[in-house]
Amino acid sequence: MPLPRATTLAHRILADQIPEGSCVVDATVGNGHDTEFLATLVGDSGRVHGFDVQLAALQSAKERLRAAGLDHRVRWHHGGHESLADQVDDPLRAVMFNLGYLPGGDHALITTAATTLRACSSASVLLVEGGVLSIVLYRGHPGGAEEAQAVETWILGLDAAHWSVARYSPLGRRREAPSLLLASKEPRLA
């Protein structure tokens, strides 16, 4: 049996943490994969934001909702997900990151360590305790590497009291494979 994906284990993860009526964000809407997923578990009383900048990967991502029925439960945010603390104010339960690019699209589009790691400083901000940080980081690309390698510092930097870290990567491959960060927000004591 083959080991799964890093977003499908990114996926098997969050279905446990993320209860119906939860805000979250899909901070890279890409093809809309981890959006549909989000909309499913959050149902009709939660919202998922989602961020892309392009308008191309937004429009699939909508009709690939609105197929499936759901697309009312999608908050639609045309622009980087750097902006996720001038557009989102709600508490949140998961924020999920997929890095790199558009799969099928412009491959000079990605993200980069520079935005990446605002949005990663505003997600630690809004989560509410027990909430979960997601991050598939890819190396393959150009600047992929630094950008993994500026995530993976910037996770290992945060409090280990208040916060569970760990990494899935696998081991052995010729290419860098792609790998999962989670962060775990943890009850501050009183």
Given for the second form:
There are 2 protein chains.
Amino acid sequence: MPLPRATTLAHRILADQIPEGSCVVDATVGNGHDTEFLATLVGDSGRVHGFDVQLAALQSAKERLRAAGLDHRVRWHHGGHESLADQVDDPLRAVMFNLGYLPGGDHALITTAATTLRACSSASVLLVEGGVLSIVLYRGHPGGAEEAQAVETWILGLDAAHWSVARYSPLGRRREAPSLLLASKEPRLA
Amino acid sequence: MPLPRATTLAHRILADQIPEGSCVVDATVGNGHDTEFLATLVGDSGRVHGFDVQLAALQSAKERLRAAGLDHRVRWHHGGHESLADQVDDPLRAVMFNLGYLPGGDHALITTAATTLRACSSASVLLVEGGVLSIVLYRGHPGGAEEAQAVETWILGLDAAHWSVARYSPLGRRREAPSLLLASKEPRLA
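Switching from the form predicted alone: structure of the form predicted in complex with a further copy of the same chain?
Full assembly next; the chain just shown is listed first.
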């Protein structure tokens, strides 16, 4: 069996981090794969906020969630995730990013470092203690390596006393395969 | 919930990789934690080979496995894992290493790069196609960083056409926490 992809590993790890009733964000809805995963975890008492700039992506993701009977758990936001702080003020248990372009979509429409970092920064504020930020990074497309580097630099700049950070990355021949960055906001002692 | 430790993540990933009936190796038995995990997975039709240089560790691990009703699935080898190729000639589905010293044991007794690399090299030959090598590395003790670097260099030297490799590592403040290296032997096309 092959080693898990970054996207698969993100699901494995987040499944333990998101109890029913949580409020979470899918910052890059795309095909809705992560949205569906999150909607399953949060249950009927929870909420997923889903962001995408591409209306066609949102519509097909909505269709996917409707087919799974989960669309009532999702609030859809047609717009970039950099508007996260304006659109959401619930305390968040998890925020997921799957960067790059939409598979099967317009490859010229990519996430970029400036808006990604603005969204990450908002996410870091909105996350509850014990909450987790999960970011899948792609280096293979033009601009991907720069965005990945910017996100890594940003994440290493988080207050080390209150965040723990880890990375899962393919090495060698597969070093351009997606990697996963995780940051967990640690509870502050009273 | 904190991010998973390297040892926890190794178990999560290997649980999908080791079907019942497999033959596997715990190259560093220590307290028997990995041995018990492996013995549970392989079932009564499988086999775990467990290596340790410390007789006291082997004895307490045996006791642990006996208490769990799993000791009949384990063949114990009192000796260094560098003798792997002499002791085992079964095709292996997985080989686990948890390097460094035995917690609660003699901290002067550590694994070292030379013998670790000899064992890794034997493991890479004995693994079946689809088999996986899992190595938890510690940088915090004297000699740890050098051993970790030697193992990483070795693993990146595996034939890229037939191996995929990944690393899970804590970053920032926790960068001396254990990291996990994984190498999966890919099936050769006919």
